[in-house]
There are 2 protein chains.
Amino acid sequence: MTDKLREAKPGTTKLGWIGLGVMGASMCRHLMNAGFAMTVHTRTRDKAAPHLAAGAAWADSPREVAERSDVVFTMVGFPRDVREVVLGDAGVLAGCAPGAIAVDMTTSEPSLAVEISVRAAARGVFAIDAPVSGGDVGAREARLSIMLGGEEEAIEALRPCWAAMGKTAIRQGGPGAGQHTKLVNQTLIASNMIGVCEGLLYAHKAGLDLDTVLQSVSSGAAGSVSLTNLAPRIIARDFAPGFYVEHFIKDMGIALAEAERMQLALPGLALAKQLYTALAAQGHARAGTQALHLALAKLSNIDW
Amino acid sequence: MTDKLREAKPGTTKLGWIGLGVMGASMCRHLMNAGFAMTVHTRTRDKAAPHLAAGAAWADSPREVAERSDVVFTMVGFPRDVREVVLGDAGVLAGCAPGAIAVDMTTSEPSLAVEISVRAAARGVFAIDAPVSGGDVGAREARLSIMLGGEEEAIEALRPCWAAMGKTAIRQGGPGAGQHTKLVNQTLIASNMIGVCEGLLYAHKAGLDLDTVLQSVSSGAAGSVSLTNLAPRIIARDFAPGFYVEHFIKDMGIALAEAERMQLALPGLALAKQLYTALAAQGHARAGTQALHLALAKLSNIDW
């Protein structure tokens, strides 16, 4: 063990940030607040004005925020993205001195994830794979669930990181494994989200009052976090996003292709995959995943 | 309104109870417990023994317990059963005296509801639909979620009952209303169900450990009371019944055909039933809801 992994201590321990989006921006932020220096990068600058303010320093590229940094965040887009930002030639491995932590809390590919984590313990590099759960509201008030993949040391250096932008951090197995866990949410997820809206419309066209429909079933064996947080949003027709319906697109087909490999039909998720992508077409790839009740109320020809 | 709508008070309003299956022995046992005088019926007399030994009087037709009631309840499987049991020649409606309230708290038809509802008008009679919400645990606790349909003085009148039996009782409507919640209830839960076990068998396919993955997941936005209750039911190879795979196919049937002849599609709810549909094909009728994932599993080749 390097003297690197000692525990992460604000006032020594230099931390890094890549991706200041809606999650991004506030678990950085987390960071910064719990007293640790950080250096930022993000394609659009102007993101990182409010951080910048705050304390941050700026760094031109993915690699020159590695250079300052003893362990370097990412929360990016897409698998493509980390691909890039993390094992490009202007990317955080390239600028990792041996013996830092590279985390990326991306939801990608486990697969990749396995690859950032091969090379970089080929320059003496610990990869942690750590996708969360909680959306918007979570990352904003601290309370994510961090999912974990890679070596338990690399892990328990960072908790003091984790208590920063969450109230759940559990390893989950080595590298990829964060990856796999947050998968098995999202596939969760998808298939209630059918249910919910699935249910609303039957209620509206049933001419039933939804409000009170909700009293009755929310509490009950039917309950869960989506129709609690999500059924009111689709009653008052707010389609804002907590979390994009293309970023689901994509968590859904990285978790069919992991399934297909792995020789499993997964006919629940397959569907939400084809609802959502149908809803994608409709134009609301940037709406929030609560919108798949427009695609669903579509199908039957209700205006919603 | 008449004398009989006065509410229901232990020692001056006389209840009849029909039907003693899981649910229906607990929450007829609430009622006694709760002090009111009571007379039971059901098709096989031995279920109705603890009632009897704790001061339940034995009627040998529906028809004669509500000739000796001024609130009858029924409990029954399937719609054929509430058909002959409330409207049968040795029914209830057969029975009641002028001012009585019939309560149906099957699952059942809304169309069956307002029948009911308008042939127990027809004799001077109420009727009300009240379906119920959390199973054989809700029922052994008095904590289900009731589902009100109906005119409102006679649900008002009923309050003391529903208290003894329920955490929520709300009234939806009018007749059928009640059938209508909780056909969306069953809605939201079918598709959650899907959810449950398609992400149960991708972490296990994944080599993942199944109770740290639900640590992480279950206190998210994928959390749900069915991933809470059943999924450890699940990884504990339990298929015991809390509630019936053929009951839950008889509701999502209804579900389905109510939804059809309001021109609704519900691609969700419509794989649900198909999934459940082969469950009971290989076997498992008379297993709990949670058994769905043993025919995910047999889906691709994986012994569970």
Contents of the next structure:
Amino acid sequence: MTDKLREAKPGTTKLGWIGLGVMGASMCRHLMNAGFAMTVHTRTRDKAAPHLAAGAAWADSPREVAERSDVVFTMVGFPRDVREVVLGDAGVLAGCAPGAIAVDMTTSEPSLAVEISVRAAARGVFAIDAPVSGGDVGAREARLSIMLGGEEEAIEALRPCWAAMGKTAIRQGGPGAGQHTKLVNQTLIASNMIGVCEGLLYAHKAGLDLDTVLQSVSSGAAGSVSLTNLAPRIIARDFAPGFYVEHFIKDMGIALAEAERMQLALPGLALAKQLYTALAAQGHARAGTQALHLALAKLSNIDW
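For the form predicted on its own instead of the form predicted in complex with a further copy of the same chain, what are the coordinates?
No partner chains or extra molecules come along with it, only the chain itself.
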């Protein structure tokens, strides 16, 4: 490892965090709890209040965060937000010193990750795309799966940071590889969520006890993280977001665009996106992904 990329250490390495949403707030806090000095920025300053009370410093722009930090993490909503926050005039790269590391943990476009890496390299900055899977629970419990794209040296330098936020952090390849891997993840989840919701609707219509059904099927071949974590929320009619419907639609759209570019047919993913788009049109764009139950129940006129 070069002198510029020594392993990140609490008390020595200064971190910055931009975006304190459903998952980002917990992830940032884990890094602070690990002993890292933290500078934060988010569009709504009130969201940063708990972090500021715990010792984080506030910055008025992403650029200012970068000017104060050795490593800057971003976790925002959409590719357009990534472009503004990272590449804009007041963005992260504008404030990074040579040798700094910029880490985007947003699920975004692989091509944008490559563009960021190229522009970062021109400034002597290392860029990593590091989308995650695990939802709000995984973020709170620091057991996310982190999918990494970028130079191996930069990724290895941040091992203490990955360990503070997740249980798995694997380099998938060069710039954009982390994003491609996350799109694989979202493709797997998309059709699975249809199955979770349809299975519960079937159980309901058949007059079964849903909690008892879950005890049987979740430990068998049908078991999945979505079934274990989200089916109980559906039964309880808890549609609060662990991951927003609108963000899932965004992810599926990116995956389908990449599939079209590769001349790859993904009909299951296309169907899932249509169903989620209908769910958003029904007013549930800011609900959690388990709210797909509502759109599927409506198809069969089930009031549950």
